[in-house]
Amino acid sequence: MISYEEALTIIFANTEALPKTRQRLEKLLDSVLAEPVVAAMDLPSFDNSAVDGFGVRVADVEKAASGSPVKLSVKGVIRAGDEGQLRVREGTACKILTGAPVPPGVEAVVMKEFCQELNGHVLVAQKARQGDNIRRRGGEFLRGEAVLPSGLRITPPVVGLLANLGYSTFAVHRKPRVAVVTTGNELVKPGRRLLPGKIFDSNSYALKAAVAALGIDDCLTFHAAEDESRTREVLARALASADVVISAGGVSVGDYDFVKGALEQLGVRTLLWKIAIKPGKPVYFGTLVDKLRRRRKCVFGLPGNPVSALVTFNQFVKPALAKMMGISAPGAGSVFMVTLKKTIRKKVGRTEFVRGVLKTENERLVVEATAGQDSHMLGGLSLANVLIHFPSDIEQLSQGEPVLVEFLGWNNF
């Protein structure tokens, strides 16, 4: 068995990002950009006011207050969208509202909350100073400037920026397509009759849901029966058919563990199987040669039960994906230490990926382990938002030590 970081380090190594590609701003969410944006144009593009009220020459109102207010001349009206081109002069103001255009000699804009407007004027109650309340060309972005890296995963902020600066399109890496093969006779679809002998298919859904949470809608599923030909076939479907396959179940050294033979007889590359970590130890990973596209097809052989499913999906594929949608430092920043609320026990010789919920007690954070730790209990794993890593070489992590835990976010990277 090899330990968890040197199995990372090997999927890493042997994991690329998808080729450009270039998509509309409604298919941008959740892919990640394959280049820097650029400023296209100056933001804001214009002078703008922040807010409505009034537009002034500073020199007019520098002797306003509460209790004496400044009569000035409104020449007009300036909404967002019209072209400014009133002119304002000494003794007179411009009405104007957010996002509308400061036109010339307008060097500042009090708010409508300090003004009155009386028969063709108005009544300044505050003073104001050069800029005031006017965002100005170029404040946040000069045009040519960097804006965003490569690397980043599109968010709806990003979006918005993007359109903001006049993209319609933008240059981002494709997403892989995903197959999730089940395997296993005793496997029976939710909502059907369930036979003595026989349990309900958890990890097809589960797995398409984990890929789909990560903003990744191409995932296809495939059952294979515990017989051989019949696993071959169905995994070479899914190879045929997706950049990336994730088996669950068939993986260890039983009598009808048909999936890594079936892989090797497909050209699949085996790189590492068996991984000193708990739960999860039969993981399997091996890479495909795509010799028509000159890039290597990914292949996960993940446990059978649905926690150990679920838990190296999250410490093992997600990362994988992560980097083949270009997301710079997949994981970076995802652990951090806090305090360890209850004692914890293990065997020595595995890295265990305990189930945690962390919360905040007495005001500083502190995490518990759930009930259930055993590896087909998806209770414990639906109440985590954490795991606790807890180290190959320790046998016991006592009660108000600060333990290494990682957020467990189904949707983030």
Given for the second form:
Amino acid sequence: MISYEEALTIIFANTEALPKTRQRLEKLLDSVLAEPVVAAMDLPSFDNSAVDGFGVRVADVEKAASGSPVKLSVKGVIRAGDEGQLRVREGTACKILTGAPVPPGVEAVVMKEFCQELNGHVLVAQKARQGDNIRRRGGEFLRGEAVLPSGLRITPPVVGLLANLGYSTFAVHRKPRVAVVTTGNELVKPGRRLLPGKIFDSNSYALKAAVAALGIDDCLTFHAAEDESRTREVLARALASADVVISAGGVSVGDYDFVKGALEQLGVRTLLWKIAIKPGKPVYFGTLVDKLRRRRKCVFGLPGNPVSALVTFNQFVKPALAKMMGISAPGAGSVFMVTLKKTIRKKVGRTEFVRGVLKTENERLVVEATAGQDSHMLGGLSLANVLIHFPSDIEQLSQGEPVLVEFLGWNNF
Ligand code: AMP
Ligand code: MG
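Switch over from the form predicted on its own to the form predicted in complex with ligand AMP, please.
Let us now look at the entire complex, which starts with that chain.
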């Protein structure tokens, strides 16, 4: 059986970024920059005040102090959006508001809190140095300067920065279209009547939600009952509609596990099946060449147990989706080391992803495994905010020991 790391390597080697497209600012969130961002102008584009206060000449307020303010004549008010036409000469000041252009002659802005206005004058009770409270033109970026690299995920600040620079559209990679396929005769749609022996379908909802959490809205769901030709037919429809097919269940070694066989009959090339991990050993990954578009579609056969399905989605499907969306170097999530609160044990041979809760205790970060670690127990995964990586060749992680945890945010790559 191949290892977690080997499986990730195979998946990365067989997925590629989708083509570029331009998107409007409003649609950019959660896409990935397909080109570097270059400053189209200086930012800020003019010298402006960082505070509400009074624009002064440094020499005029040299002697200003809290007990002995300096009196200056106020030449006018400049608000954000004004052109800033007036000129401040010796012995004068201007009232200036945050974001307003700094007029000629002003060398510093003294915060309002240190000034007192009275009939056309201001008493300034603090001295200033050149440039105090002034945001300089080009102080953050000069026109033509590299701002952000391509391959970066577009978060709210990135949207804001692009807008700041005057972009109304930007080049991103197309987001993948996804299809989720559930299998099994036991599934009933929540809201319907549960007959004996049946269970409510959770995977189609949970997996669609996991896809949506990454910012991918285009996700259809399909259901294949346990019959070989029907499974094949449904998988064929799913493959026709999507760049990535994620099935859940029917991929193990049971008599009614038709997914792998059906995919192979449809021309999908099996690249891996079964990974030495827990939960989620029977994961399948394959690709289908889409001759029309000269690209490969990816198929993930995840196990049916709800925790296995979601954990393997997080470990394998998410990085693949990240790469297709154009993330330059998708890793195994954001990982860090923290202290283990309570000893955990397992058998050697498989990497385990233990559902954990990270919390602060006595001003220290600690992690503890949740109750309910079985692969059908969604309660533990619902409470978890991290996955503890329990290496394959280790039997015990002891209390007080630093352990590797992966942040489980569902929307992070
Ligand atoms: P399988 O991988 O098909 O053998 O399924 C493993 C376990 O997951 C079985 O107990 C199934 O009943 C359960 N299961 C499969 N699909 C779903 C689903 N969509 N929602 C909830 N449980 C499921
Ligand atoms: Mg099944």
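None of the values given here were measured: they were computed from a predicted structure. Numbering follows the first chain given and starts at 1. So that the term is clear: the rigid core is the largest set of C-alpha atoms that superpose within 1.5 Å between two forms.
Q: So that I can tell if residue 25 moves, could you say whether its C-alpha shifts by at least 2 Å between these two forms after the core superposition?
A: Where the cores coincide, residue 25 shows only a C-alpha shift between these two forms that is less than 2 Å.
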